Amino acid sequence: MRFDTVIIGGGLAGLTAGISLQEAGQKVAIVSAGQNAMHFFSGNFEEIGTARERVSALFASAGVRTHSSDGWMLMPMGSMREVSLTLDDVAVFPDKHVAEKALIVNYTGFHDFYGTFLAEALEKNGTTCRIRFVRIPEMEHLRLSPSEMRSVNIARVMDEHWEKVVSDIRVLLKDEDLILLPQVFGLKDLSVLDKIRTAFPARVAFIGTMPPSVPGIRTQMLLKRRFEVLGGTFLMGDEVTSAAMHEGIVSSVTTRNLDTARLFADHFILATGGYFSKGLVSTPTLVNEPLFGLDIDYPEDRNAWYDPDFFADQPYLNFGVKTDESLRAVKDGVPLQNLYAIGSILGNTRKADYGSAAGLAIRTAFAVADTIKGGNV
């Protein structure tokens, strides 16, 4: 099978690059092993820089609603993070004093939403809080197994029974001007979010839970659908097993599910992520990129890999694949002519140019897509 570009990795970076290239008329395939960092996405696009308007437009074409406003985002454990671009269902506050009085609502048996921590943090910033629980009969079967009482499973129930939640909260609400709810709505029906927001005289804010992330998974689903609508080929639940290279050029790759069939392309993009998704693999003595054997930027002294302070920024998170100025991946000291690396597999090796986290994923995806579209190979 022949494509213009093959992208290895179906997370935020891979899908952003894939959609950009498909919109330009390319024939693109994405090989996605499955779970990725989108399943842990907070909904905040850190260090997005000048790409803010471009990513908002791309996401809007996929049905992903974003909110562009400078302010503060309330994190699951109660801390506040400064933001500028978020998903639409992420509440953005103008300052750290979010309200005079807040009602924090959780669901009986759901342990991945920490109302107590939220209340303690908010009260330090002058907000009086009450914590209450509601019981949803349709959720009772999930409580039989702790592994089932997770945000995504709850979201599948809530999209159908949100009116029951609204009814119970109306009974609980007193004079609060803010209602905080777990971010477990709108997995497949975004209109539910708007319906809940307009159901009360007080402001409603959806606060993130422990992973998996409902808005993150929803975003991936919508971006994947947009990519496929544009004509892209998305190989879900598959992984690249080998690559053919000659004189610095990648000609094709094989995948586990396609057996002996090969994917040929003019360009290849590596977007396999960091340690979590095994884009980078570490042993007691080295860090390596397992698919192409690319050069990794990291110190040989293992003592320099970590900080003894558990809560400090850990150095190993900065390690990543070496690239040239055009993000071509480097192997044995030489950039490969048609293999690019984007997203978190870069670690913080290109932080000065592309930022980190979601900003790194999106900005490097756009940069490589523009290079390929411009024919600068």
Contents of the next structure:
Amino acid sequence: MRFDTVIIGGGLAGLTAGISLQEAGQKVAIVSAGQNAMHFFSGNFEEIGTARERVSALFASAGVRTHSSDGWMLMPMGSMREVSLTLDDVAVFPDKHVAEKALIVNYTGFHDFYGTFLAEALEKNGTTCRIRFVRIPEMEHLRLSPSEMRSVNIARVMDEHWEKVVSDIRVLLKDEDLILLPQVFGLKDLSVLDKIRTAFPARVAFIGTMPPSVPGIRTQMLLKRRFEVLGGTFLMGDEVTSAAMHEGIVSSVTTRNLDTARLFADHFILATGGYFSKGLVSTPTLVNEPLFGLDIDYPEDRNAWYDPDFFADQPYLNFGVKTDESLRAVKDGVPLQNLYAIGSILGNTRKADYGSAAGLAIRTAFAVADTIKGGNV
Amino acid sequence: MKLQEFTASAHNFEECMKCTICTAYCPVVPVNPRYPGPKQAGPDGERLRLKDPYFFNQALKYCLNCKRCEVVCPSGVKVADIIQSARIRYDHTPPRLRDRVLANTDFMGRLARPFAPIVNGVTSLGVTKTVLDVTFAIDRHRTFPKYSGRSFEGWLKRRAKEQAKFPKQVAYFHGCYANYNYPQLGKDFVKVMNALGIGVQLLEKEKCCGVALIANGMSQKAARNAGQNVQALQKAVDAGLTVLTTSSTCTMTLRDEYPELLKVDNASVRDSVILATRYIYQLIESGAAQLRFKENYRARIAYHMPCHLEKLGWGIFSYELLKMIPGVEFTLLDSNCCGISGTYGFKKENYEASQAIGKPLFDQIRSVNPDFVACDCETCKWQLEMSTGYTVKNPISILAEALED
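For comparison with the form predicted on its own, would you give the structure of this protein in the form predicted in complex with the partner chain?
Let's see the whole complex now, leading with the same chain.
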């Protein structure tokens, strides 16, 4: 099968590049070995830099709403983080004093949302907090199994029965000017978010839960659908098993499912992520990139890979695939001519140019898409 | 320091990192609170079962075996295989009569064929449906698949000589559906293959692939079928034949369930068992053959990829072939389970869950409003036709009707 570009990895980086190229008229295939780190997404596009408007526009075309303004985001454990671009789900506050009085609402038995931590942190910044719990009969079935009281399962119920929770909260609300709710809304029906926001005389803020992330899953589904609507081919649950390379050019890859039906393309983009998704693999003796055997800089002494202080900046997070200036991946000291690396597989190797996390994924995806489009003109 | 270099565990269950992505995509979890979810039923439960079989939970029977958990798992854990293997290993409840009837698709087909018009008439009667519902727990909303008075095997045997004249040959694993219920699919397949200059042969002795037997607690019988099928496939492969299929679920069973669940070694034949759309796509792409279509063919087609085809990763071949037909307006439906899962949806206790699972798909089909739906799975076809009223056609049948006369 022949494509203009084959992207290996269907997370934020791969989908952003795929949509950009498909919009430019390319024929693109994405090979995705299972779902990805979008399912743990906080909703904050860290270090997005100048890509802010471009990503807002691209996401809007997919039906993903973003929120572009500088301010502070309240994290699940109560800390505050500076943000400039977030998913619309995230409440952005002008300063760390988020409100005079806050009502924190959780579901009875939902252990992935930490009201007490939130209250402790907020009270340090002068917000008086009250924590209350709600339960509605439509959610009781989730209690039958000890492991099913999870964000996504609650969100499915909330898409249909959010009004019941709203009326319960109306009864609980006294003179608070802020209501904090877990991010368990709008899995399929995005309009629920606005309906809840406008249902009270107080401001409503949705705060992140433990994974899986409801806004992240929804974003992944919408981006994938946008890519497919544009005519892209998304091969879910498949993985690249080998690549044909000759004189610094990748000509095709094989996948586990398609085996003899090789995927040929002019350009290949490696967006397989970091250690979590096995874009990078560490063994007791080495760190490697398993598909192409690309170059990675890291010390031989394993003790230098990590800092015993768990919260310190961990050296292994700085390991990543080496590239040239245009993000062409380097193998045996030489950049391959048509293989680009984007997203977390770069580790912190390109932090100065592209930042980290979601910013890195999106900015490197745009940079490579532009290079490929430029080359085609 | 001694370090373990590689981990190796049955169905990769040690690789599970408890991310719960599988549970987020499981079609059963949102509709059936009694199902513990793939993570709990699969890798989490496996840890406990390995300690003591006492921890086996009957609720594992609610798993559809749709494999969606495996398709989304970021760590390569064969979640559904863990669950189905646990059912095979620990559940020794004898299957009830209803489940035996539903699962023995080939036996029932042979039994019903001579009396097809009577059987079809009787099973479509309201009173029969009520009786089956009350006495047998087969849901009254279901329409029983129709049986054909003549089997596909008989039809092809009568044409063996003319098929043998083609210079190139393939073998066909038709499955129970094409043989007993809808021989037209087999005939369409033969028509398309002949148009490509290829003759079609039967396998020397084909048995039901056994997927319904596995699902209904008759894995020993399934393994016997598997053993006989591997022998039959081996003979074809030894004769230099590729074995083509038109049912996505039979294909997945022959290729993957035999070694993973039934422990039947199929290594020497696995790569030769291929869904017909894949074979045809690759043949056309390589330039070795071409199909000529009617100039005035027009159809608005919505394609539903069956779960087991998504697991195989071969849906792309089916829909790319459909897109090749001039005059086709194509829509790829969102990835969703239709809810029937073979015999699962026929059972009274699963009817509501089955329809709730399929609802997003039914709704999307109605909003797309195609001329008809395309799908490679016969049980999806029953479910979608009953639940939406739209006709569902196998991509092979669509190719056959679009072929230039």
